[in-house]
Structure formats: structure tokens, C-alpha cells
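Have a look below at one chain only, the form predicted on its own, in C-alpha cells format.
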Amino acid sequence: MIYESAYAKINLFLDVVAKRPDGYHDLHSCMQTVGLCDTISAEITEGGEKTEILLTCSDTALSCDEKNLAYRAADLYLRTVGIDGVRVKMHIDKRIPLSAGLGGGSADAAAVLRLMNRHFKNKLTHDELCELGAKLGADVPFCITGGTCRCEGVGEILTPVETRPDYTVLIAKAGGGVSTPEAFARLDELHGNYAAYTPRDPSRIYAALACGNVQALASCAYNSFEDVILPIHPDAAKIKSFLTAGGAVTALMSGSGPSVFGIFVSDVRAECCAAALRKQGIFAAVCRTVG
């Protein structure tokens, strides 16, 4: 049995700034690491007749099919390098919340990536197998990578960002999960053609991680989706408010949300906000960054 954790992100940055012809979004972000995480255990058996994958879940909601990230990152690792009659048994600890923006579905498929390769000894080179993992989503590259990344394109396109981020993330989700093409249909909607939209300066960002400055964070976190999400979604709105009045340094959704993240310099102040959360019923997390 090998196993790989699955981090999940926040985005400190993220600005929509253009709709391409193939009809995705250009975007400038500022990516994450944190460490609260799924964990994906796997048994490989070589030498069948035929290749076979199993997946299971611990939380039931999540299909185990040719539909699930995880799964079809087994099945493209095996096909892309050629190898036949194995048989794939894993299962997904699941702790990361479903359709929340914070990265899930791609950090198991990156985690069962890295330990595929593992186990294949390293067949496939750290920028292969992130032109593997482009193939199944946007953000599974960074997730492959890790740590603290400038991301373009369409989050394939990182640049690593020189900091040691070491701080304190509560994670919160209330409600029903948010439709990424929904997301960016009501953020086409409000920019129209992207042609009179000015895309926010990040340099602030990277210097306030460069000089490990986490209170200038408050005047630089940003995210673009916040304009179409807060006003259809008032329990990403109460989160938010909640953590900036419980001592947050910053308050943020994270990708098209509907989590939000606080980043908090006290633990004894994060664990509060997280306990306050949990008795109304709200799933609340608290972690570190992971470098």
C-alpha cells in the first residue's frame, strides 16, 4: 500500500482579465499551498491480463467512475507511458469539501499522478507530468508543483514565487457548492467583452510575500469572482464578514468559491472563528501553509 496526500489551494490572487476565442479564460493568479488535505491510498498489482482500475471514496457523494479526476488520472498515466495489465485499487480519505474552489478534484488527481509515477519509477518527468495533469484540468499542474506559484494562462502556465509563506488558514464553506462555467458566465456577463476591463496590478502581492509582510496582504488579497458570487451566495458574504470581525488579517473567497479563507496571525483566534463556525453548522478547518 503507497499513499499521497492531496493538498488543497486558496488563491491569494485572482483576477479574470479575458475571454479567449476556444471560449476559456485568461487569468492572473496567485496560488497556494495549505495543508488541509485528502489522502489517496493505493494498491498496484502488475502482471494481469488486462488493466484495472478501483476506486472507492469515503464520502458517497463523490462518483468512482471514469467521471471522478482521480480515476482518469490513474487511466492516462498507464496509457501515456505504455504500461498493461495492472491493476489499480485506490481510495480517496476525503477531507477537502466538494465543488468548493479549493482545488479538490484536481489535488487527487495530481496526488495520484505523483504516486503513480512513484511506483513507475519516475517514467515521466516533474514538466511531463504536468503536461499530463493539463490534459485533465486547469489546475491540477499547480497542484502537481505545489507551494507558492504565479499562475497564467489558464492556471497551466506557473512561475514559482520566491517566499516562505508560514502562516495560520481557516478554511470555511456554508451552502450548496458554486458552478465554475456559471462562475465565469456571470463574470462574461458583468465585463461584457473583457475589452474595457483593466486587470488588477499583482506586483503588490509578490511583494508582500517576498518581504513575508503578512499584514499587507489585507490591501492586495484579491479576487474577481467575489463581484458575481457574494450577492448570489449570502453565506460566502456572512463567512467573510465573520472571519475579518474575528481577528483575520485578510477575509477571501477562494477560486469561484464558495470557501472562503482567513489568514490569521493568531492560532488561539483562528481555532475560535473555526469553533464559533462549527456549532452553526458550517464546516470549518484550520491548517498552515505548506511550502
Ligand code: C5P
The other form holds:
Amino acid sequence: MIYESAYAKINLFLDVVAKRPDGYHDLHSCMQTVGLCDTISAEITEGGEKTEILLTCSDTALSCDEKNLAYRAADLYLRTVGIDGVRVKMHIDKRIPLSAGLGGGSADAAAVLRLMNRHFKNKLTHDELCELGAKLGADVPFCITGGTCRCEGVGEILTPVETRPDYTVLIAKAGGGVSTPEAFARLDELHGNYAAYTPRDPSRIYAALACGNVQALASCAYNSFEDVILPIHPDAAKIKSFLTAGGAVTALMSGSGPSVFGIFVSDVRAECCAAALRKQGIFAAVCRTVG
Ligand code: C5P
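Write the structure block of the form predicted in complex with cytidine-5'-monophosphate for the protein whose form predicted on its own appears above.
What follows is the entire complex, opening with the chain shown before.
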């Protein structure tokens, strides 16, 4: 049995800047890996007659067939490297909330690609694995790479970013999920063809990260999805205010939401906020950023 952790991501900065002819959007994002993770376990047996992929998941709300990105990742990897007659038995122990803007599905797919590549003695380079990941989803290349990255294009153009070692993050999610295509459609309604849209300057976030000044993130963390998602997810807006009042340096929605993260310099304050949220039946996890 082999194992791989599938880490969630948060967006310290996310600005959607243009709609492309293919329907996707150009964005500028600063993505950060966090310690909240799913675990993938797999048994890979070679030498069979035909390839067989069997997937189970601790969360019964998730489909375990081709609709699951982790299943598609295993299938795509084997077809790409041209290996047949393999039995892949995988299980996902799910801890990242679904449809939450935390990249859970992409994280699982990325972990499966890393795990398969490790098993097959790194047949693909890191860049080749990222190219494969981009076919599965815009966030998959970042989830393969991890750490802190400046992400451009649809999210697949990655530049690693220098940061301070790590800091504490509280991630919370209440209520139902958000459909990512719907969130983008709401932004399109707001910005039309983006011709009159002035992108935000992201340079201050990288300066704050480079000098290790977590407090400075407060004035430059940004997510353009907040304008269209917080009004229809009042629970997320309440969590944001609650985290700020509870001592977070800053609190921001992650991705297309509705999960919200708070950055803390005090672990005690983060744990207190998490305990109070859990008492209200809200998902709350305290973790560290992962380099
Ligand atoms: O790539 P992924 O499957 O994760 O994206 C989900 C959906 O989000 C896409 O089908 C697309 O509608 C939207 N999207 C987008 N621009 C991006 C990333 C995603 O429009 N840069």
C-alpha cells in the first residue's frame, strides 16, 4: 500500500482579469498550500490482462467513477505512459470540504498523479506531470507543485514565490458549496467583457510574503469572487467578520468560495475561534501553511 497526502490550497490573492475565447478566464492568483489534507492510499498490481481502476471514498457524497477527478488522473497517467494491465485500487480519506474553493478535487487528482509517478519510477518529469494535470483542471498543476506560487493564465502558469517559513491558518466553511462555473458566470455579469476592468496590483502581496511580514498581508489579501459570492452566502460573510473580530490578521474567502480562511499570529486565538465555530456546527480546521 502506498500513501500520498492531498493538501488543500487557499488563495491569498485572486483577481479574475479577462474572459478568454475558450470560456475560461485569465487570472492572477497567489496560491498557498495548507496542512488540511485528504489522504490517498493505493495498491497497484501490475501484470494483469487489462487495466482496472477501483476507487472508494470515505465521503459517500462523492462519486467514485470517471466523474471523480482522482479516477480520471489514474486513467490519464496510465494511458499517457502507455502502461496496460494494471490494477489500481485507491481509497480517498476525505477531510477537505467539497465545493468550497479549497481545491479538494484538484488536490486529490494531483496526489494520484504524484503517487502513480512515484510508483512507476518517475517516468514523467515534474513539468510533464503538470502538463498532464492541466488537462484535468486549472488548479491541478499548482496542487502538484505546492508551496506558494504566483499563478497566471488560467492558473497553470506557475512561478514559485519566496515566503517566510509558515504561519497559522484557520479554514471554515458553513452551508452548501459553490459551483465554480456559476461563480465565474456571476463575475461575468458584473464585469461584462472585462474591457473596463482595472486589474488589482498584486505586487504588495509578494513584497509582504518576501519580507515575512504576516501582518502586512492584511492590507493586500484580495479575492474578486467575494463581491459576487458573499452576498448570496451570508454565512461566509459572518465567518469573515467573526475571524477578524477573533484576532485574525486578515480573513478572506478562498477561491470561488464559500470557505473563508483567517491568518493568525496566535495559535491560541485560532483554536478559540475554531472551537466557537464548531459549537455552531460550522466546519473549522486550524493548520499551518506548507512550504
Ligand atoms: O479547470 P476546472 O475544471 O477546475 O474549472 C472549473 C470551471 O471553472 C471551468 O469549467 C470554467 O467554467 C471555470 N474556470 C474558468 N477560468 C479559470 C478556471 C476555471 O472560467 N481560470
